[in-house]
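Single chain ahead, by itself, as structure tokens, in the form predicted on its own.
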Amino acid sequence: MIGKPFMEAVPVLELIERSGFEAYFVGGSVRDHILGREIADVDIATSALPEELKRIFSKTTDVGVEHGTILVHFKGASYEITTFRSEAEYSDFRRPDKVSFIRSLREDLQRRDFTMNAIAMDKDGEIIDPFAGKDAIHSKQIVTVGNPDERFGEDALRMLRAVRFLSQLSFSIEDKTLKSFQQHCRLLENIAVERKTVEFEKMLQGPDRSKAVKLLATSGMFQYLPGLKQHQESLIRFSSQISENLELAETWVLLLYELGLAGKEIEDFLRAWKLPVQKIKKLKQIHSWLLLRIDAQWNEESLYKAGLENAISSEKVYKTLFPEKSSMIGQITQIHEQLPIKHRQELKVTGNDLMAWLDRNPGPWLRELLEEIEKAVIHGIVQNEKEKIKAWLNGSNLKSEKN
């Protein structure tokens, strides 16, 4: 029995077949179907050329037509459909120098990375498996299609993909494939950082992430990842500490801590991975609060400044680093809920109020006074009401401000 995503796409395959061509489900969706995993979308391979597909379907979008891929829009859904193809030399160790469209499913499957991804399925759910991919899936092994030296020589990113699949699927890597890593990991130098980052982040989110990171360290691949060349021991230590309850951002912060980075080193390291500016800012914030948490417990003022999300994230990393310490996550939420204000925008006075009350021009004093008022409100010294804050500033009625 094939699942809903396949059933919905069956009419697409039937239309292609009625036009005299072959069409199959291929790749990760078929692998996940065999594994019983949830399937988000399906990929389709066909003997029809892109221009032939455009005659079959009225609504299409070119997304990689030079490589035989178009997007077909059918009954409210979109499907990536790729023409069977063979690939020539890979002079950049990533993309084929030449793509040739062919009519053979077997030849198309033969160019793929791992046997578990070189399986096709027809519209009736029949499996076409010329390279024993099902056997590899049932034995939970990652095996290259054909000679691993050739596969990694064609596309070095496949080595990182293998480690990512290890993490996501809790598979092991077949011995011959694993040995090929040591011989070819230097080819990762030819891969764009952005592509490495995508695989690395997916790997960090898999259930077997600890085993995957350790393999990066012991196989030598770590030397060709941004900022990790001199950090094998730190990476091994990091691999033993990754907790399943950490989100991706928190895992990055744990890595920053284990690498012993500080100040500008953190910025340089994260930029080397080509992470977005906002993400870098967020990671730096969590890391800085982690360091403060190591030295002190949370209080009203630190929670107000950190914000609930940053505080919880840094506390989770802290607990991962120091499992023998008691967690403050419950207290963090409780203290934060009881704060009189959560952001400066909630303060009932503004800089304009202060300048009018004190008859002073703008200057550094304004920011300093607003911070002093924030602290007084946070600690309950004065209520967050304009007139009471004004009276507190004037030094009168101070004893009654909490009433």
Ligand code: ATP
Given for the second form:
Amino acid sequence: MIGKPFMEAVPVLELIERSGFEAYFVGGSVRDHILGREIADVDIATSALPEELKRIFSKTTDVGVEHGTILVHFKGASYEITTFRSEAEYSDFRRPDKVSFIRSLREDLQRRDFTMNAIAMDKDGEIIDPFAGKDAIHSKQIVTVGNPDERFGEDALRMLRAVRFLSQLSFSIEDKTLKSFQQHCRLLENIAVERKTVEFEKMLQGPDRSKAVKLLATSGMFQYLPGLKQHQESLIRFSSQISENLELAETWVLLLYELGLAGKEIEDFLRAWKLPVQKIKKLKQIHSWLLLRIDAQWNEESLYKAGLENAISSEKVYKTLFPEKSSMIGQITQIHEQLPIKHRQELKVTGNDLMAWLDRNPGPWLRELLEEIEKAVIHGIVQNEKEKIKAWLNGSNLKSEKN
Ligand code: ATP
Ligand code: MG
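The structure above corresponds to the form predicted on its own; please provide the structure of the form predicted in complex with adenosine-5'-triphosphate (ATP).
So here's everything in the complex, that chain up top.
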């Protein structure tokens, strides 16, 4: 029995076949199907060339025609369809010099990284498995298709992918494949950071993330990952701490902490991984709240400033680092819920009000005063109502005499 995502795509295979070509499900979806894991999207491989596919399907998008991949839109879904190819020459340890389109499924499977990823399935659920990928899946082994030295020599990213799969699938890496790491990890130097980041982040989210990171540290691979060269010990410490309940962002923050980075170093490190600017900003925030949390407990003011999400994230990292200390997770939500305002925009007075009341021109005083009012509201000293705030200001008689 093949699952729903496959069933829905069967007509796509049929259309290709009706035009005289072969088409199969391949890659991660077939592997995950054999494993009994849920599959998100199916990948399709075909003997038809991109141009030929475009004649079969009316709606397509070019996503990587030079590599033989197009996106086919069919009945509200999109399918990545890749022409069978071989990747003959590798001169720089990264990407094939030339992609040759071929008509043979077997050769296409042969260029794939691991035997578990080199299995095809036809529209009736028949498995085509020339490299004993099913056996590898059943014995939970990550094995390269062919000689690991050659395969890692062609594309060093595959080593990182092996570690990522170890984390995601809780498989182990077959001995020869593993031994090959030591000798070839240097080749990771040539790999584009973006490709490394994709694998690293997937690794950090898999159930066996801890084992995976430890392997990065012990295999020597860490030296060729951005900003980690000098940090073997920290990585090993990090690996023993990453727990499954941490989200990806929280895991990055834990890593920042373990690396002992501060100030500009943090920015440089995250930029070296080419993370998006917004994400870097978020990670820096959570990290700085973590440092504050290490020094002090949460209170109304810090929770208001951090926001619930950042507070919870940093508290989770804190708890991971100091499991013996008592966690404030429960209190955080409670205190935050009871805050009279959650954002400055909710303050019932504006800068315009203050200027009118005090008959003053704008200036730095305005911001200071707003902050003071904000603080008083958060601490419940004055209620968040215009008249009450005005009366409080008059009563405390503070502001009108400042400069
Ligand atoms: P996921 O479930 O995370 O998508 P996946 O196995 O589908 O895992 P992808 O990165 O989507 O991984 O790649 C799809 C398929 O393409 C792989 O299963 C593998 O057959 C092949 N592949 C991907 N990257 C490489 C590579 N660097 N070298 C050789 N084959 C690769
Ligand atoms: Mg995939």
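Quick caveat, the model's predicted, so the values are computed rather than measured. Positions refer to the first chain, counted from 1. Definition used throughout: the rigid core is the maximal C-alpha set that superposes within 1.5 Å between two forms.
- A movement of the C-alpha atom of His379 falling short of 2 angstroms is seen between these two forms when the two forms are aligned on their rigid core.
- With the core held fixed, the Cα of Pro50 is displaced between these two forms by 2 Å or more.
- Core-superposed comparison between these two forms: the C-alpha position of Lys59 differs by no less than 2 Å.
- Taking the core as reference, the Cα of Arg18 moves 2.6 angstrom between these two forms.
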